[in-house]
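Just the one chain here, laid out as structure tokens, in the form predicted alone.
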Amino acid sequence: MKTNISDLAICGGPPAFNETLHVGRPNIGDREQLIQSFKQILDNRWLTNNGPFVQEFEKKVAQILGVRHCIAMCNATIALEIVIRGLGLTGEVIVPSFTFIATAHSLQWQEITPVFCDIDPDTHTIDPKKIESLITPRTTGIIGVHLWGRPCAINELVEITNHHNLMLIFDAAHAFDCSYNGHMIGNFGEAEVFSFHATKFINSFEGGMVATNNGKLAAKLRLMKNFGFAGYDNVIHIGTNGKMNEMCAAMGLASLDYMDDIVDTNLRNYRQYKDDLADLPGVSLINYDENEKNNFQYIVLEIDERLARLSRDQLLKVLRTENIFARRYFYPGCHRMKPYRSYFPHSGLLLPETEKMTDRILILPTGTAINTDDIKAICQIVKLSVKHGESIKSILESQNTINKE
């Protein structure tokens, strides 16, 4: 445990650790039991076009959000694709720039303008008192995005979105097994759509679930995914390839197997982050409601440079040299990506708070792949170069100095 600022790898000391940690590092569940599900796959020589696995993987995911339809892709961008395509937005979408690239590119792939709304600081999801403005009479939708699984305002967008006769769907990359006024999310808007990334909590490699109870829209995005295919030889719509196959799905189960253990060691991460962290001077936590479910994969802080004498920026360079790999999710802004810093030069005027947190925000590792006296050690770090955040800052200055010389 390092104690002094010298103990710092910034400063001359060895790293906290040898191996990296990192950010989404992958939740394993049971191997032998993936490696028999691979050699069922094998054996039955059927790898994909909607095997058992991927059958099954789509009834228990349904029976967990209590919904209706639940349609598994190859992952959650395609599915994102198709579900936009399957409502018909055109025009505009609305969406919250403090999110992943994804969100805007399965527009704009579409050649779907997306309109950045600004988010609620306190959430860090869109907010709903800014989008009337952003209307217009090419607006087809909203897209809104559950962020740290912590879900948006849900009623107050159902209610803009009724209004005004809009679409409404959710991203809920990040908000698989979390609930909304007890209500499971993947029951909201037209469709809900999940990722299982290898870097979520629940995994199928590469994957992507569509949750929805409309049975008309279900029935055409199972074409879509399929090249609009109804049976041999029969193309009824328009389709792409979106498919998940049955490695992915086996994954995916193996990963469902485990879900409590998984969501119980991210309960004990957080709470300990939390103890540690408490009461540290520029440093906050974001914290989760825990009379609602929640998966609490994410370790979020926001870091007040003011308060902490060290920017968001130095804390990463330092838990970096520790061979801590934290994230600075969403930087900068999808604004201020291209090719949309080109096509709306001037966006981050309307996006203040946006602005903000994205030089704030910094993710921790959690999950599995790390244990309490892990935790311990980063929290050392993070209130070591807090207290020392006046040198941390000049010894950081002097080495970019020496380093553009």
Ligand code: T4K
Contents of the next structure:
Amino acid sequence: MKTNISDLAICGGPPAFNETLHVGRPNIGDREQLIQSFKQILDNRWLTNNGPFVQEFEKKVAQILGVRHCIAMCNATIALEIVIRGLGLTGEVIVPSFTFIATAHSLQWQEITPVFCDIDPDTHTIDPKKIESLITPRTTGIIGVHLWGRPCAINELVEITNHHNLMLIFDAAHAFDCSYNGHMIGNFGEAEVFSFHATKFINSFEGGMVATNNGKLAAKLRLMKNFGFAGYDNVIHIGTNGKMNEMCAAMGLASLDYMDDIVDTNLRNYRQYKDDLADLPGVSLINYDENEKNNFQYIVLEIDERLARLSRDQLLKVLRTENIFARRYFYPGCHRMKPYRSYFPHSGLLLPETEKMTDRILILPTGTAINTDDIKAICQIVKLSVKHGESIKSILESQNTINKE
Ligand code: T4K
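Switching forms now, from the form predicted alone to the form predicted together with the ligand, please provide the structure.
Time for the whole complex; same chain goes first.
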């Protein structure tokens, strides 16, 4: 365990970890079950196109969420695109900029303008108070993002969309097995979209799932993800290929069987981080409302440079030198990435909280791939860094090694 500043790798000490610790290391379910499923898929000679594993995966997810329709897709980005098109959104759609780039791209890909809204710094999600001033005659909808699995202000968004006759969709990529006022995410808005990417709490290698209680929309989305086929030789709608394959569904099913264990591990990790980093000046770990269901998949630190006496990027540098590959999700904000930064060069002026937040957030590793000793060592390095914040700042400044990603 590192106890002195001279132990840190930036000061010449050996890195705390020989192998890199990653954020988003996949949780792997029961390997034997998975291998059996793969054999079954090969024996079935039914590899994709709404096979039995996909149907089973959709059924199980629908049961967990208590939602009428679940439609599996190849990933959440394509699922968002299909939902957006299926609902007939056009013109402008209001979204937070503080999200993964896929939320914005799923609109721009089909030439709908993402209009970036600022976040509430307390929740990190879209600030409903700032939405109405962004609504124009071209606005057709709002996409709320349940960042880190914490639901956005759903009731307020429902009120605004009802009042202005807009569509409401949720990017629920982070929020599988999470709840809002006791109701499972998946049941809100016109539709909600989950991601089962490898880095997500439940993964199907790559995968997405649309959840909706709207039967008509569900039927349309099923057509659209399969080229518009309503039966052999019968195309009745524009479509694309958004299908999930059988291997991915088998991985998803194996993951689901293991879900409670993953949540327990994530919760244990979260509590350990919370205890170990308690009362550290300038470093706060976001809270999850433990009265709701959460998957605790993201360990999110906010670094206040003034109090911690080193910046988020300096702490990132310290951690990376120790082989702890912390991440700056979602730096620098969609509005500062291409193509949006050239389309709306001044949008940052309307996004002060987003701009602040993207400079403060640091995501640490969790999940089943790390253990309590790893967390202890990570926290010790964070504590040591804050204790010696000023010295570390000047060491790094003199090394001039802070690379922007
Ligand atoms: N909406 C939101 C709010 C999202 O966060 C996402 C995805 C989406 C929509 C779209 O969902 P999908 O279309 O992907 O289903 C990663 C994921 O690729 C992305 O799915 C996820 N959000 C985002 C938050 O994280 P990157 O750019 O960080 O990926 P990458 O390759 O750097 O991997 C992340 C970390 O995970 C690395 O440190 C290494 C580790 N890793 C990754 C993979 C793939 C592993 O250890 N093993 C692996 O197999 O985006």
